[in-house]
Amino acid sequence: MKVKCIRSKGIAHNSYIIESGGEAAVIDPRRDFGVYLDHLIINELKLKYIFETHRNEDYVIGSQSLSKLTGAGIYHGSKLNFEYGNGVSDNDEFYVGDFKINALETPGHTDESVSYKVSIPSLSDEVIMAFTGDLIFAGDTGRIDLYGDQHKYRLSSMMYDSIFNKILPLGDSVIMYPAHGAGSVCGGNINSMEHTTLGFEKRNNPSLQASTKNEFIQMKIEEKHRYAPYFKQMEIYNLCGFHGYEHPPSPPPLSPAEIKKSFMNGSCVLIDTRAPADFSTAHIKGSYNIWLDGLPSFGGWIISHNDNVIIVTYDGYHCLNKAVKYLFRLGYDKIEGYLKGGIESWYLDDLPVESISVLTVDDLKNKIESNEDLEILDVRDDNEWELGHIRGARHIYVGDLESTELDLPHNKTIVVYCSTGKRSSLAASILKRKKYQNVYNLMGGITVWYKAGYELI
């Protein structure tokens, strides 16, 4: 009897394969489903069931493609009109080898959220593990804002009941497997534990320390999360069923001349996935800088599902393959190609490049003390901003910059910072596209500013 966790970097998504007696079930599979098929084949397993914990909003679910190839049935919550699969209700039973799996309706994150408890009847009726989806994580609980502010009270009330009346009573020793880990947008403070126990969470999860239901509700209502534009498309795909490619595309190499023709006439979006230090030195004018492992988190703020995408990366298959998989999991299939030979091929063809200036924290401190006319822009999220920021800074979240009309003079010097310099490099590339020329990225961001002993307010 085994449980295997499949982790998807970037979106911090956890899916699971549970197996017993030559049979298996998969919980919340991702779109690039080859990893599940490989595991089934290598271990000679028959896939009986595919379970979904809820309609996911941060990635495309892979249930239909996996079902098509294996014949496994798909099961999810019955409180939403899915156009595929089967609805489940409280205590519906499924058997995988020696495992008995019972569905538990646990609304809160969404109305149709379902958890799955697992026992081994031949040994005991005691529950040994629970798959909790986005209801409860290691160190956190799921966000309750996806339907809008008017539903926060209702959802947080249901979440309390689901956690305290259905999940925690399963027992302190129950092993808990959540659908996301640290870094996911589906929670605010998920920790890095791969799995946990209900007893540990009951004692240590800050969200579970509320002494009353009203206190829990108030805590949840006051949370602040960002709603990325691509979420809406994911919700449509995962409700209606997604009928795009079953495997990640293989984008062709494009010469600088081919990219110039496509990009300069406005028919594509150019995403440069190199590190900020390399991007700042030289990049194609008008390109966005989203560092490679930031692509799952920030691609959805920049790229429309109607866009044709061209990728600039380090010259190598590994980096390109990762970028394509990251975009594929978010439903982006229109990847036109990548720059053959990397940025070097571009400037060796005598095509124009652009750069972004950088500042050290000491440089910025000196400019502030010299009363230089600066606009300091903090592009971190709300929680980071409230923990401390540079005096005089303006706060605009990086994801909002693309759609925000800025009331900044174009001849003014703008210094952009985040925690380390990665998000601020994306922000700087957006400002460059908006025709701001005097843009600086703060190297090391607020992390180095703090280490230098400079003031935060």
The other form holds:
There are 4 protein chains.
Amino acid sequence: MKVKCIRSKGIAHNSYIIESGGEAAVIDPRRDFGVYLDHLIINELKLKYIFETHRNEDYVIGSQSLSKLTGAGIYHGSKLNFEYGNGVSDNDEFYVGDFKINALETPGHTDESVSYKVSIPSLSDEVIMAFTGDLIFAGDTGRIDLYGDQHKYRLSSMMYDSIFNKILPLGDSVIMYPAHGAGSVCGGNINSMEHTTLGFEKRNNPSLQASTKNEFIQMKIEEKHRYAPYFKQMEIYNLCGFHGYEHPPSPPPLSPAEIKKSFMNGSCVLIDTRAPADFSTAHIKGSYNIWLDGLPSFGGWIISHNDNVIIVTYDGYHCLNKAVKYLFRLGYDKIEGYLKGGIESWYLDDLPVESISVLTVDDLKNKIESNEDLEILDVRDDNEWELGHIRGARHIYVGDLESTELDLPHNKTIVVYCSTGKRSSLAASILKRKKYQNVYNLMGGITVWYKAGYELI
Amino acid sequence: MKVKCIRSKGIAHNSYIIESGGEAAVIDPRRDFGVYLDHLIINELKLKYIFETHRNEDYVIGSQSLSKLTGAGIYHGSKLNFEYGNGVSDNDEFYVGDFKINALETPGHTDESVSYKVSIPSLSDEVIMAFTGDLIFAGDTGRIDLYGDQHKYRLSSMMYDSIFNKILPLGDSVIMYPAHGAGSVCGGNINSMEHTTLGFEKRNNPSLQASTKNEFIQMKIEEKHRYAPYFKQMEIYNLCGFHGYEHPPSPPPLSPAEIKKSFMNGSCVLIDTRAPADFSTAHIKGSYNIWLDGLPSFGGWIISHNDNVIIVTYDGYHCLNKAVKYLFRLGYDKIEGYLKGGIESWYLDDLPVESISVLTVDDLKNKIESNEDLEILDVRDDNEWELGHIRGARHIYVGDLESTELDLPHNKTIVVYCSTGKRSSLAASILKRKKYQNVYNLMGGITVWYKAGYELI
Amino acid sequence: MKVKCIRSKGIAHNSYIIESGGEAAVIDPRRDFGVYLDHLIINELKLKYIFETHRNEDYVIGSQSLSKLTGAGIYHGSKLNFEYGNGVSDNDEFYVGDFKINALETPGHTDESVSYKVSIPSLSDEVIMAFTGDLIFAGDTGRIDLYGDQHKYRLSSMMYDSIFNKILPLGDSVIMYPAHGAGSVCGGNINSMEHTTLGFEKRNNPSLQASTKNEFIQMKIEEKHRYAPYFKQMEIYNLCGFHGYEHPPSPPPLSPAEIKKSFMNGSCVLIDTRAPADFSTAHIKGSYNIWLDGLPSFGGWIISHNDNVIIVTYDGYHCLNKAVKYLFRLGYDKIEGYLKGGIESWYLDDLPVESISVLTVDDLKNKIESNEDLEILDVRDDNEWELGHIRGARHIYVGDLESTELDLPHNKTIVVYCSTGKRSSLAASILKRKKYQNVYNLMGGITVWYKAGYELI
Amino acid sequence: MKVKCIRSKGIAHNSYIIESGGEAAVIDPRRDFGVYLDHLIINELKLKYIFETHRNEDYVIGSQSLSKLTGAGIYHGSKLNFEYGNGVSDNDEFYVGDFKINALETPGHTDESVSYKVSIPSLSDEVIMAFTGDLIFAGDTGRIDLYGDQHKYRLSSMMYDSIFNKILPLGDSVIMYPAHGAGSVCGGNINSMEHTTLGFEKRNNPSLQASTKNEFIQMKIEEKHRYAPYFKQMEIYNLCGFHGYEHPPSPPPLSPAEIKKSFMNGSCVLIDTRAPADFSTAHIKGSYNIWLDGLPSFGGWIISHNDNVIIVTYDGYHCLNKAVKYLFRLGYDKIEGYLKGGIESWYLDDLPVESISVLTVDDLKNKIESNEDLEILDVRDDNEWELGHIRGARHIYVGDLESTELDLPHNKTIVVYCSTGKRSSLAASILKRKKYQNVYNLMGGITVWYKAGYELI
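So that was the form predicted alone. Now I'd like the form predicted in complex with another copy of the chain, please.
Okay, now the whole complex, with that chain kicking things off.
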């Protein structure tokens, strides 16, 4: 009797394999399903059920591929017209070895959200585990803004009932397994505890401390979240079923000449996944800089599902492998190839490289003090901006930059910053593509600015 | 902030890696420490502490090797004069990233037993995890008989206080991480739940349902456990520090001729790790049959730490690998080699093979009904024997068989049985070595006997 | 500049990856192409060409899957109307990095057989490597009987010319890479050298020592080979292209009850892959015994491509994995599952097991000398039979036994033997299915019979 | 019967496992011996012999660890007083399964150099393989300068005899297995063929085309090779036996603060293994830049065996792993740790970073044409320098730069270049440590200079 958590970095997604007596169920499988299949085979398990807690909006769910290969049935909430699988209702019962699993309809994050409680009748009637999907996380609760402002009241009201009248009453001793960990876009303040209990959350989760239902609703309504453009596509895929590749593609190495040709034709988007400092020194003109572990969060703001993607990475297939998996999980299958030999091969072919200037916090401080003519751009999210920013800065979220018309001359000096220099490097690469010539990235961002003792307002 | 459980099959031992903010601690590491080191390296963690919950008696602890390679300090209870490491006292405090770890002296299983409670001050003062060693398991409590009968009262009394006055008061919502899972010799009725909470155990652990301290003590005193001969050696190793190989040995393939020579010289013990049915058909005369996954539990009853061990297994290195690891964990380093090509190579060299006859339950039933002159030997443990056995059977625990003088003529027909036929195959191989010629193993054992509807008394 | 040989056990098939300057070609890829793809990715290679040396009859070629995933073109002989890929003619030229590769039409084994010679123009005009497909092996030449007796003369005549007028003249120093190693059904006497040169073969390959063309032809015509029933299907697949699974299936564990049900319905064939001695002790009635590494050679005599296969193996997924791969390479995709927990789980469910009696060579010698009424069956191939067999034995090749009507009463005592006891165990399992009740397998076979000093005629 | 080549990147070292009939020998094992042990175990081989072709000077040989763990004997030439193993003389004979192996004393590279010829008596008396150590490579012969100028004549004369009178007469068809591939410091012009024959080499190896013995000797004497400082240590280790760690160390992650402290104390050397372009942007002051795959060749010029090494690398353990292995093979065990989180963590801690300016070839051209006051430094080796360099440049080999006093003012502008920009980045980092403030690295080096059409003299 065992629960194994499969974590997907970047999207901070948790899926689970639960097993007992040679049988297994998987909850919210990711698209690259090899990890489940390997576990089943090595441990000689028969997969009986695939449970989805809700229609996900931040990644492509792998239920259908896994079902096809194992014969296991798919189950999800009945309050949405999924084009595949089976709907479950309150207290529908499933058995996996010694585990008894009951569905609990827990609307809030979405209308059709479902939780699953687990007991072991041979030992006790007490519930020992609850899979809470995007309802409750460690330290937070699920966002309720996905349907738009007009639904926020209704959803948070239902969420309150789901949490306070259905889940928490299961008991303080119940181990809680949520669908996301720290860093997910599905909750803003999820902490990094990977194991918690309903009792601990009840008393310590800031999101559960409202003293009345109204207070809870008010708090949820005021939350701010970003809605990445690719969510729309995920919602369609996860409603209707997705029919892409079964396995992540194996993109070929491309020579600088091949990439130059593709890129000149305008038929591809170039994503450079190296660290901002390395990107700044030398990169291919027109490429976006999304640092490798930022790809799951920011790829979806930049790349359209119709784009052919070419990847620039450090030499070595480990980085490439990671990039491909990250994109695959978001439904991006059209990966044309990667730059063989890394950026070095580009300039060894005597092809021109671009650079982006970097500023230290001291450099910026000096420029400000000497009243240089600067546009300072803060590209962090609203919550971060509100906690404190550099005097005189203008705020545009990095994800919005591509679609925003900046009312600035193209030779204007622009300094972009974020918390550490990563998102601002993406921002700088966007500005460069928009023909701004004097773009600077603040190395270390607000973090170092603050450590250096400079003012935040 | 994460806890990873490393399970060692056979001895059902749980060790843990806890990590937060790039730092880590390991609790009760096993001897083959590669799994910890790999985890540290891959996840870029710095090991700060190695905690031992108590001096273990069923395996060689890996603290010293791990400490040597990483520089991490070793910590264990101060009520025993360990020849290495540091003693801890109640509430000694350690920090691993965001985790605050406090030692709790919890004598009972042994005098120096320690538990560790964990909280995350940045989130809450509440304790969220407890590592309970051999004090409480899922569904059971630790054995208190290791020091002999005269200490049982004292130890169970201390155990009561440790559990009811120190651990359970930490709160129902605390997740509990014990040092053993189902199948361990350190507790008779550990269930197979791998995740539980103090609240769940308080209400459902049969061993915690005593209504008074005296009732608890009485229950513990009446428990029956086996004390395997190798425990003595483990206690010395784990007190004084063990200085064997750093890595499991890589025993060479041996030809039938080489094995014959070693075996004839009396310089080795031959352990055949195949399934009983396969052993019964053809094996090398004089070999013991301990099925592969039984090696951790029964190797220690048969093999002395001075023996040179030769292994017979199915062809293929996966089985060999497993056998070597199992033995390594119990401190057996002198593995001379293994039979290359498996038993088939033995008989293809025209060397004689032995066999052991098997009986089906119907065969046995017929023999009994036709009043054949039989000795029926039940080799299960006391608890199993008392739950029901075959009429007319005699009870000798398989572990005691080697050292027991049977008062029987060597041509007497002996039928051995256990629950499924595995331990009885070991028993049969022991009887064969003792020159009993007519030994039968009951295939399927009591399990099939009972399914066939035959009587148990 | 590198050549890597990928060997497939059982069918003794060699495929090759050749690489130079970041480019690669694959020769005769097997169906489970993961090994090529991994090599390409890890070594950052771009696959340009897939070369086939001929239409294979003993396994499903993986060219099409590999081509689909990498975009590499497929090339094979133009003397056959393949429904995919491109035909090559003498001296067609290809470049892979610094390698120059030329096709050489070398009919003999088949009409469309092609060899490939390789030189490195930047170093020398000399040929340094030759990929000879099924034309020449280390110690043998390819079989010429696949089209039937009426084509043997024609094919061996062409083979002579291909070898003596095209390949050997490439030079003594040329390293030779054939498509098969020892144990292949495509040549009877391939030796186990895995690296050889044309010069070494010219002087030492017994098959190349004929002093005239006629002598060569005569020798080839007299060779005896077996034509396994599944060859027919392979020829169709490899001519027309095969459209099965892309990846080997992951068959689920099945309970004894599930297997019993499937088997009773007659909807599946049960293949027990354990060693003969273990099969003999206890197996499911009606199962065939093909030892694991015999599956690639004998699976194709027993299993039809319409059968649902259920596998019995030793516990543990390593054996299962191997069995599934072996079958996948022969085009068998319909693997329903495997017996969870091995044969032990069968008899622990109180389900009946069958056994096959084994005889030692002494037992058989005694039976013969005491003139017992026996049928002795030699199931080896013609070449082995002719080298010496037991007096009084009858010869039927194991592969022919299923389809042969034996003119014997069903209670007749039959002793089967082969060289070691493996093929005879398959034979015994076939006879059992044909309702022969007194079937004995000779343990150790002719090998031990001969070592024991008994007579062969 | 099989030969497996184990290649060690960077030092371009080839070791070999040869196997036949369940027995094996290893030739010139590297220090991290896991690869051999794994191969032996997985393939169920018994290691009988470890052969060394000569006392190596470019890496620590792994013979003793491997011997200790397997019991196999070590064999090497008898013309040197090794403090371990056994000496072999001409035609000493060894058997590994069907292989017959004969030693051949072939002095030249060193006095005690030995080759091994292999035949398979069961097939033929002909030799089929020769392991030629550092005597002959694909396209080159071994260097003869290791004992100093006064021995060059004697050694090349012996080398001529060894090659022309002992090895080449073995026959054109013999497959040759040398101890090094392209890129080794043991031969200047080894080509990248990984499989060759004596016949091919005889006719095509430029080093074997001398028409007389004198011509050969003359050619060898004129060759230029570098003698890295660490060679001296390797020669001692490989003569006397090395007693370092058995397994590569697992260095811990270190925080910027910890590294700063160690470095300030002067107790360590900091090696930054990132690509030159990335190093140039931001690095820790005082660190050396040796790009990862340059570590085996250039680590030995910079690091003393007494140094504590701290590594800076890209985030992720794959790079670290590689760096540690590279250093381990050269006998460097004192690796204190690595910068956790990469260079980003350094500047996020508000610690100062250094940078090195880069020039494009156009920048340099402009500077030269505008007669800027420049010192241009070519740090390539003598052979490269002589083939063509930039007008006005001064030549100092990168390996000599540390120990060379430059007679230049510290504020002088220095432009360093090599073939691509890697060795010159190491050179630039050395100059920076020597307090030169205006150091520029020529991006792309001579390669791009030449592609851009600029003059070489």
